[in-house]
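Encoded as structure tokens, the following chain is the form predicted alone, with no partner shown.
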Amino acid sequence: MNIFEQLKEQKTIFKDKSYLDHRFIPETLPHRDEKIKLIAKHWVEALSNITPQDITIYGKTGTGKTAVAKYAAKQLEEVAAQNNLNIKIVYLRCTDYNTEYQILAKLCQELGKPVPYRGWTKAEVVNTFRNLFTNNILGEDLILIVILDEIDVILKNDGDNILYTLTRTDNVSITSISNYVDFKRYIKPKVKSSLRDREIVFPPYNAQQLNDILQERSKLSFNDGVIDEGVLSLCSALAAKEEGDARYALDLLKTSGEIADEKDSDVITENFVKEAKDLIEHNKIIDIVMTLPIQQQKVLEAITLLTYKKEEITSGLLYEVYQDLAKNDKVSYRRLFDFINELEMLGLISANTISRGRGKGRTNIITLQCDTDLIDQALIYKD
């Protein structure tokens, strides 16, 4: 028997795993009605052929930002189609399209104008995109809403040229999504002034809200009676501690079900949830560390070495150890602080400023926030 047919025929407690994927957009989004209405309030002007104001959506990972934006987009597209309105919404993840060229090429393609992803000059791509609007090639009533998810990625890697181009193109509205409230520090004042966005902040889910989300998804995903009492509450409580991350809650529940299948169990128990937590955290940290730029890896390696020595890690001491590791490829002391901030945002370290007392000034104390063995393992894999 074919191995895939054999695996497909194995007993499983799942009815359909796809409903536990964070990319799945359900028919209802529990506890996000207010945010859906806020986005709709800004976009509704498109139905009157008025270009909507730009929107910026902030919030930690797993707070529903992307799901809400896509949900509102789908509803607007439905109304536009019913009323024969020329409204186009394009969703782009800046991890997939991380340069101005790539984004504009994709937008041109979505609007029916073939543009290659390489080979043209940037000016050619910019002019081709703008000409679609200035020459009314797609109709003078076209309104384009561009959703740029994880916008901080392109701003860090490629600068703010994409915002400059889009804000200076008629009939284009930008909805930016970011996990970081300070991402606008990458935007120059002249671009920021033309953005003139409205900001929407997504708070983390609490444990009860996460439980409500899991209750709905579990009915779609699992066979009846396979989830022990307390499992959904435990997944919700653990995710609430992870800054209210609904993705984490869904991943915990799905991984717990997969562990139950591997162990040929008819039910998911709380012990499986605890195993899933360890597995997810292990994989998450290794993936993050392996994808860090080499200089940030060197900083993290220095922090790990000092943690092994049980030394108080000040920024000055860290820079000394980092210089030994980086040798001739080291960055400046000031640049080191950028790396510390970025590693802290990723949850790998914490950095606290403390006072040494009168006349002794203040200093940063850095602490590793994950297991040293995982860092070592990730750095070995990278090599």
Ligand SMILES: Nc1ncnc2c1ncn2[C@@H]1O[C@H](COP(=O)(O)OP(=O)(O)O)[C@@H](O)[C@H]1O
The other form holds:
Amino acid sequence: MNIFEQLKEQKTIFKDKSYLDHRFIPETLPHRDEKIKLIAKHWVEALSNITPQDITIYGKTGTGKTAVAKYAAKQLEEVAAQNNLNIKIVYLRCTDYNTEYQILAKLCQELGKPVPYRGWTKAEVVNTFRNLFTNNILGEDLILIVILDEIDVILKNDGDNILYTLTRTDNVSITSISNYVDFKRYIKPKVKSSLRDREIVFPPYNAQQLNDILQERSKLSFNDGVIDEGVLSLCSALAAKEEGDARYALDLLKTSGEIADEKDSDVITENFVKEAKDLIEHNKIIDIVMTLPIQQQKVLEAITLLTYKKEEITSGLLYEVYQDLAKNDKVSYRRLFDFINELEMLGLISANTISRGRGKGRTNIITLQCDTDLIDQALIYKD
Ligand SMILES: Nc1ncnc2c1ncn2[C@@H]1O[C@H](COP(=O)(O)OP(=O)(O)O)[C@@H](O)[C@H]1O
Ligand SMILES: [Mg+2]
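Any chance you could show the form predicted in complex with this ligand after that form predicted alone?
All chains and molecules follow, beginning with the one already shown.
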């Protein structure tokens, strides 16, 4: 039998896995009614041909920011179409469009005035975009709502020029979305003051709320009766601990289902959820380690070596071992501290300053925060 036919024939507990995909926007978003209404309250102005106030949405990963914004956008598009209103909503992820040029080029394209994605000067693109409005090319009544998701990416990559240009164009309303509360420190005061924004904060979901979300999604994506009692609440409880992240809850459920399929099981049990948790964690660490710059990997390798030897890891000792591993390309002792900070931020290690007692000064003690074998594995892949 053909390998693909064989795989297609294989039995599965999934009815339709695509409902567990991150990109899927459900018909209902439990526990986000209030946030949807808040956004709608600002955007509704567009129906009376008033440019809505700018909006800023904050909240940790997986709190439904993207889903809610897209949901509200779809609703507004529907009503605008029914009433023949000249309202355009463009959703952009700043990981995909991370310069002012790219964003404006995309906006021009969406508004029916394509500009080349490279080759023009920035001023040419800015002028083309602004001309669409100042010369009323698309009608005097056009209102454009731009959703800039993960806005911190463009601010870090390209500065705040895009906000400057957009806030200075009449009939344009900006909705920015960020995972970081402090992203505005990347915006210059001049630009900040022209951003007349209302802030909306998305709190993390609690376990009960995550459970409701999973209930709805599991009905769509799994065959009846394949989920053991306790599975959804375990996924929800684990995700509630991970900062109320709905994406993580959905990943857990999906991975648990895949494990069940792999084991030819007719049901998902709580044990599969635990395996799924380890697998996700495992893959996350491997991803992080594999994409570290080479000298950082050497530092991590040195920490792993010392951990095997059960040594107390001071920065001095670490630097000695690291030098051996890095040979000619080694970084300075001072730079090592930046690396230690970065590895700590990634959650791979922890660094604690301890006092050795009166007059003996303070020492940095480093501890590996994940399994040595796992780090070994990830480092081996690299070679
Ligand atoms: N209230 C909700 N109801 C149903 N699904 C939700 C809800 N909130 C989030 N999700 C789902 O969880 C995942 C993460 O949500 P997302 O909007 O991408 O989070 P964020 O943008 O805040 O990181 C998506 O698959 C989304 O569909
Ligand atoms: Mg998002």
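For the two forms, the rigid core is made up of the largest set of C-alpha atoms that agree within 1.5 Å on superposition. Remember, it's a predicted structure, so these values are computed and weren't measured experimentally. Numbering follows the first chain given and starts at 1.
After fitting the rigid core, is the C-alpha of Asp373 off by 2 Å or more between the two forms?
Indeed, Asp373 is displaced by 2 Å or more.
Using the core for the fit, does the CA position of Thr61 change by 2 Å or more between the two forms?
Thr61: C-alpha displaced by less than 2 Å between the two forms.
Smaller rigid part versus larger: rotation angle between the two forms, in whole degrees?
So the smaller part swings through 18 degrees relative to the larger one.
Superpose the two forms on the rigid core and tell me the Cα shift of Leu305 between the two forms in angstrom.
Value for Leu305 between the two forms: 8.2 Å of C-alpha shift.
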